[in-house]
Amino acid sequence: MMDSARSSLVGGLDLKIEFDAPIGARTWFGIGGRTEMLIKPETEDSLATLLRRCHQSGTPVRVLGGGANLLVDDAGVDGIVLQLDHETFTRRRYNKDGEVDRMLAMAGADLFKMVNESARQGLDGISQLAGIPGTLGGALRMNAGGSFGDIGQAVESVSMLDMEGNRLELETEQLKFDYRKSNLPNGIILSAILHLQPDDPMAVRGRVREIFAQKSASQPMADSSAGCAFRNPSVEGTRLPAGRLIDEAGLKGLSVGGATVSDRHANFISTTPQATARDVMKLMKQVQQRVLEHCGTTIQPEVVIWCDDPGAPMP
């Protein structure tokens, strides 16, 4: 990007540049490539303002939220990239309006530090994303939970800004949570009201403890990884645990370059820091193959996949 075009985006706004910075090192994964410009605003106006300038002149816009659900191709993404790490984006604020059972939380707010408070006020609700990483934004987009329960059960109203930079908000009603997925339009989520319940906090956190404890036991979760590397495929109305599909198959310990599918959960892809993104990319083409093979159902990824090249392995 020449220095003019650069100037025209970011000329005048508050925010934090960083040129070519190495995005796939900020994600669980810890590989993968860089980004011309790593743009963190500094207030509202400014993003809004920067997401019109970049929908008028054709440029990019990823989010990079936690890092926890991504990988990054090796060649790096064109256009920019945001990352709501400021303080503007990422705090929390308990007893909203004066009701107890209501939280205002920015998208930039790391999902641990929201578990945990909410659990020592005594407030329940968002247990159920008990060691599930990353932060509220991303957690929306992709309504992340688990077999305890999702985060859309809690949400109330989300706020966010559409591409052209102008502010929507969402209700309940107009709001869907699904498998994985969420009827969010496309655009920067700012914040959202969840809608918790009050609870002894000796009792919230003994829950966020159990589960906690239950997924440490039988996820890697001090290795190199994005968190399940499929969905769980629905057959005939009943969804089938992807990791249970793969183990069957006989992958466990099945490994390209620095990539493997690890010996604890067969839905965990680790990686060395040797590994590139392509690494995983076949890795995961692999399995997805091998499935197949097996048992006739096709697994698709959860881990999200940043990558421009159309010759890239993509699963």
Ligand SMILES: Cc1cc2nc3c(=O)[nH]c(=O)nc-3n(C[C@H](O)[C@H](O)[C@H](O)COP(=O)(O)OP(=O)(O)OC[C@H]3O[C@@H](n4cnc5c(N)ncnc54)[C@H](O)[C@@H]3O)c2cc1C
Second form
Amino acid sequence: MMDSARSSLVGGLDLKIEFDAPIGARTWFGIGGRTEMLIKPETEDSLATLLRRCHQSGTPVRVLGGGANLLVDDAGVDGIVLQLDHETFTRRRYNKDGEVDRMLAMAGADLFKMVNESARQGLDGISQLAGIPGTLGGALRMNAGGSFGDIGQAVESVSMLDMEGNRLELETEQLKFDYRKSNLPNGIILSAILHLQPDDPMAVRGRVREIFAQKSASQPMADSSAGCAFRNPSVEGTRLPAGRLIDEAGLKGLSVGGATVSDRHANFISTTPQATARDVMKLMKQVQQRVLEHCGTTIQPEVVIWCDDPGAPMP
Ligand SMILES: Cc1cc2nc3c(=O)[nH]c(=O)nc-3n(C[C@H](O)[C@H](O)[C@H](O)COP(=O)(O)OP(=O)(O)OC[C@H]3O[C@@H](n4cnc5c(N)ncnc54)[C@H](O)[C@@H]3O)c2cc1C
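Given the form predicted alone, corresponding form predicted in complex with this ligand:
And the full complex, kicking off with our chain again.
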């Protein structure tokens, strides 16, 4: 991007810019390429103006949360990447409007912190997210959760900016959360009001610990991965665990370069620091094909893949 084009996007706005920023290295996979500009807005107004300018100039915009469900192509990505890690976008406020059972959290807030903090305060409603890494924004976009429930069940309302910088307020009756997806429109999630239930802090902390323990007993939490690589497919109205299908196809331990199907949980792909994003894509494609051959079911990626190359081996 020319200097003049850059300054017409960001001039006069409250934000920090990191040029030629490694994005892949900020994901939980720890691999992948860079962006020309990683932009960290400091106010909502600056973010809205930036989005409007990007829309007018046709500059692609992406938003990085905690990078816990993300694979970035080795060649990096075009346009700008946003990161909402300024305090403006990470705050949490409990007892919103004096009501003990409501919490206002900004989209860049860390999920681990939110879960532990609300447990300490004796508020439940998000203990089902124990052990799930990332930010609130990423969790809402993906409707993060598992067998104990998902974030959607706690959401009362969501504030967003659309890609032209207009503010959107979405209330419970307009929101639909489903298995690892939501009907949130394309745009930047700013914040959400969550509904929490007062309870004994010890009891909430006990639930968080129990859920975390069950998760770490079955998943390779310490590996570099993006959690489950594939969505559980729906077959005749029943969701089948993708991990079981991958295991039954005999694919545990299958590798491409530095990417391997975990021996511990077949739906996790673990990477070494030498792995490339293309190793992960190729491995996912092989897994997809072999599961289809073995059990006639197509599994689709759960991990979000940022890749601008139409010729890439996308699963
Ligand atoms: C070890 C491990 C275990 C995991 N276990 C689980 C699990 O049990 N259940 C589960 O559901 N997931 C799990 N995951 C996946 C991941 O934690 C979740 O998907 C999480 O919600 C991703 O949040 P993030 O902030 O890291 O999003 P990112 O990975 O950064 O981004 C994911 C998507 O959300 C979008 N996004 C992020 N922030 C915003 C925003 N403010 N506005 C609009 N869009 C946004 C991104 O653009 C991208 O499309 C696991 C991952 C790991 C590494």
